[in-house]
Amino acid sequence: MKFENAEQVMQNREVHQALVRWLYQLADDELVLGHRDSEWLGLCPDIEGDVAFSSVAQDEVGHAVLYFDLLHELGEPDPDNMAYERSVGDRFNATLVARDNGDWAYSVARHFLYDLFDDLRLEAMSDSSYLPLKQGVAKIRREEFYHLLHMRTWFVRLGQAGGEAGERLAAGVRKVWNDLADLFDFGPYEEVLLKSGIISFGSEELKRRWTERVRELFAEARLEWPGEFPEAELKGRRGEHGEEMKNLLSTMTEVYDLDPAARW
């Protein structure tokens, strides 16, 4: 099954209902990470740090845009609609990606086991039946790695450390863990992405992988494994959230709201 446009796509309504969540769900997460990204904008503990988080965050973002474009052409409202107008209900980015920043160790270990789980998540998808992601995919793809490897650079840094910082990235860890089942929900209709080709693999052999691959960046940071996810506070892939991404919302719509037909 491939599909090489939208027109293709809009024909078959069990996969275009599929898509259309899925990419909301890559959107919102970018989106939304690549706002709290921005908040570290000046107080970064180094320059280079702060350089560097500002550049993700502006990566971050367009990578929503590139998703939002996608929906845009599967029939969803324009881009700034979608980024801006819809409610907190409506958003299905994971929990994770919409907590308060918290301390520099807990920003880092959150961006950098996310990044792992984008990568997984990408590479799901670099052979997508839909032409369009695909393509998209690739682009994005080459700013991740770097992305990676930023975080990664930091993540070990701060676990060879020891003493203060060693202690605030274990703290940090473990405050991302109570978030991470949710990270993995792939939503209501993996079973059609998978059979449709959208994505390669799902949930269960994403999460198989990650483990692999943070198991070893844990033995080099010298950090405990912290055993299983537990379940779920909130399922943000449901369209459940808490007070933070309220306050994010509101913090990020601020200036589109004051004239919501303006164009710059």
Second form
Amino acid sequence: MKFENAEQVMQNREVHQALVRWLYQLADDELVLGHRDSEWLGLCPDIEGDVAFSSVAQDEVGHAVLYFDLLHELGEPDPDNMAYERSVGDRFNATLVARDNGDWAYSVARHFLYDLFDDLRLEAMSDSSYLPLKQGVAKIRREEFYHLLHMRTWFVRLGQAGGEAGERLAAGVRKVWNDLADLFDFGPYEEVLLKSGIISFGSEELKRRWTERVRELFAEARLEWPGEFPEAELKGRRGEHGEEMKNLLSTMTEVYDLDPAARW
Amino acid sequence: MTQNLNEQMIWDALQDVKDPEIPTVSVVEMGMVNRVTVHGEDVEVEMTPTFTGCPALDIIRENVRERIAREKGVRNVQVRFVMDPPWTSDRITPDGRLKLREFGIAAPPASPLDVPPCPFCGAEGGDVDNLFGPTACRAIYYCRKCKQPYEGMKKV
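Requested next: the structure of the form predicted together with the partner chain (the form predicted alone having been shown above).
Every chain and every other molecule in the complex is listed next, the one we just looked at coming first.
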């Protein structure tokens, strides 16, 4: 199957439904993590960290806009509406990205482990049967290279430093681990996505490749392997979210809610 | 007798539209213009963003539209941003690279892991200070010879 444009997908109800839900997961992951990144401005341990997290935030929100634009072409509301007006139960980001920033070492561990996941997820879409997605992904991958490089540097540096830095990184990794089962959930339509060639490999294969890469990095950063992912407490991919996500949304939509029609 | 509108005239006019964040370099030199099409009095400019999340896109779109609309004989201007082919730093023209350096920003290196020479003294062997700079497309380096930081366009 090949889909050159939105019209061709919209003629196939099953693929259309699966693709829309998939794009919401992608957009919501990037938007929510981008918002968390932006919260580091002025609070990082050094000014380079401030600038990096702000720049990464801008990229992630830009990627969310790209996915929202694709959704809009597929008949969904306009991007601002999707970003600001959807209720919490209609958000499909992973729980991991909605967690409060907490410790800086946790934020670095979360971002790095998410970036590795995202890198493989982008790889699974790099020859997507949906041409506009394939083209967008090619662009995004060029930018994500720098996020990975930056987060990897800090991840390994904190681990190798040992002492308090190493302990805080290890604590951050344990916290991330609790949310990984949900991150690796591809949602209710994984079969359709695979069958229609929207993605070229599924969540099990992604998990295998991720584990292989992360094991090597853990050895380099002198971290212990925490074992299997525990069962997810909240299923973000199914619209289940906790207090942290609700608080994030109320902060993110605070200005928009004052006057949704305002322009600046 | 007025000259008929042609594509070269539009390309020339686009040289006047500068990158809002690097005012010495035009959008053409930056490699952001994919294609110019002229149909009678209607002009379409197809562009590609340097970075997906670049906040300057709307400003660039408006500046292009406004500049082309000033050309004699133009009735409609359409500016479209497309992702294919994706922008890469190899699209910056030789003139663009020179003007970047004149503005004090190193041109993108051959590989993302290389450090470009200092735009002020030309010294090689600088250090990466931060992979992220004042805009998404720039990084910050440190020159060991001048003993000062400098910015460089990222290789993407």
